[in-house]
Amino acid sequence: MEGVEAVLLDLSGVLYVGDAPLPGAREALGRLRAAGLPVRYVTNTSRSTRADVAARLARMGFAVDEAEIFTAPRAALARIRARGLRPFLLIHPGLRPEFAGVPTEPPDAVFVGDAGEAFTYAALNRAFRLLVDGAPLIAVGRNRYFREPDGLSLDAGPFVAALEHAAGVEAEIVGKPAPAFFHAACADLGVAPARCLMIGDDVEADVLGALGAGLQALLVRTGKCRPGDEGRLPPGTPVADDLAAAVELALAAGSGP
């Protein structure tokens, strides 16, 4: 790494799990702000509305603005609003207020989030009917899991996949790792793809996915992250045990050339 001019952070996982901060992780972003280096902070977690997210943020004690965080939801309900989409939401029952006053009778697209327990057998078919007669598929990402307190649960992308493998179809992906939604991030700092590092613990969509846009990347061995991971990163790629130790290699490379 070298020259890093800002920060991009995921959440779940590289700053809590569940509803506990990861241990250092608040003075790590503390020593991040200390020093000036802007952060924005890009998820595709999409059971909350952005609000939502500041205010758990919050309460776990990370000073975060609402205006920072980067969501999923929020690339793809501007990307439905742009093509004036009625879609079917198939999303967590959370999120629907971010997409009040969008209609959506009749269906003529998919929007697929993390719905949980809404991941019904009724809801995926209709949003197969749907696909079968010509509705896009948009998708917040292509996640398979991610963890939770009890273990590791199953993300929006295995659903994803179902709906594609049944309907013959190919999700447009609105979140991590479509090189659109890093660029619109580091486009929101002001810096050049190639002095912003994105820190996570999703080898796909974290460092695959921003390696690819042509951004710096840094895997964390916390949250999702699982033995072995390492070995799926191309030579050189930076490894941290947590945040608070990639943010020390943050600091060391933003002094670089």
Given for the second form:
Number of protein chains: 2
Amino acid sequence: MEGVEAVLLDLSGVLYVGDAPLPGAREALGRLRAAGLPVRYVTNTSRSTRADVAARLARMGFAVDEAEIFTAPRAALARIRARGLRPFLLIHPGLRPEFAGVPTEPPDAVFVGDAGEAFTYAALNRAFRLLVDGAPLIAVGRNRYFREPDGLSLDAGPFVAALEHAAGVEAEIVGKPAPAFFHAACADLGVAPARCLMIGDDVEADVLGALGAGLQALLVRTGKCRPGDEGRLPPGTPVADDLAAAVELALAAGSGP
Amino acid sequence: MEGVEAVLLDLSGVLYVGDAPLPGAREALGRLRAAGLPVRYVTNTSRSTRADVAARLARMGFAVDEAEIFTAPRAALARIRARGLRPFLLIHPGLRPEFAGVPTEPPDAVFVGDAGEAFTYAALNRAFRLLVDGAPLIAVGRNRYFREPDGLSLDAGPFVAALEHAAGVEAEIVGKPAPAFFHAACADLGVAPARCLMIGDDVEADVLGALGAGLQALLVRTGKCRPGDEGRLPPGTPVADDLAAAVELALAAGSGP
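What would the structure be for the form predicted in complex with a further copy of the same chain, given that what you showed me was the form predicted on its own?
Starting with the chain above, the whole complex follows.
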């Protein structure tokens, strides 16, 4: 790391797990702010609206402006509106308000978020039949799982893989690791990607994604991070035990060239 | 094709769709028998027991001996017993009787069939957590979809792909296109694989699978077969409009060297 002028943070597994802030996370965020390093939040989370994400952060003691949060569903919404698509929404009930007002009938596209229990055979089959008929497949990400208080749970990625395998298509990923998603947050910060540091607990979406988009990246060992994950990183990729340790490294790197 | 001495038949999409025999299928099977060509049935179907498959064929007017039917779930059962595994069964309720008596608690393996509506998020998540803990993943096949009277429907393959993606593992496939599955049927016929002709409507599982196992193979345009499927076949692979036309070709080839 060197010359870090801004930080992008993943949410679940970095700031909190379930409804509990991770130890030291609030203080670490305070240190970033006190040091004058601007922050944006980039998340593929898709079980609730961006407003709900902000409210949940506030309840856990993280004072975050909703406009600083970049969510994959909002990126999907922008893309769907720009192309005038009418998506079949394979999403969590908690995300439905985000798509209020988007025409959906008759569907000519499929959008997949982390639908959780709404991933029923019937819903997946309906999506599959639309894809076979040529509808584009838009998805929040390929995230494999996330950490819940009682263990790891399936994220949207496995179901995206299922639909891709079934219909012989490739999904358009709108969230991490899509470069455009990272770049939108960097542009909002007004900082070149090479001067932005992505901090996350997901090797593929956060770390490899950010590196592929020209950002710097750091893996934290909290959240879904498991033994063996570090072996999948390019040599030299920084790793920290938690957000507090990551912030120390970032602030030290901020004084670089 | 040349020197065909025995025939392996897929079931759904070749003999019937839903509960209806395909036109001419019964007569075509009769012609095979009249010509003295022995037949075995090889299916990845996993929504019912082998006994139920045989009974269903009988109801549709196909007189087939249950012992001539090779099903992927029976192959799985043999493997699970041989290894003394206690599988978490992600299967259709109609298949449960096939696994009666197999110990399942505490689970140390995952077996996936075409569970249909039983593919719930909760069940998939339970399977995923077992895989993360090191349990082997055994699956009937990678079949993407099958034809139902109202359209194409998701088979087991997409859900196998989902679990593989989630847990970063590779499934052991016990049904088609696993060479051992084809070879068991050939051995039962007492005919060398190179002299056996596989007839099916699935490019990957039936045709490419059989060719990979050293059999001859033919694609029928009934069932799930869709425009474009033929383009995925190796050059020279025979294709027929239906089973009747396929049998004509097989009988002609039987007189070869």
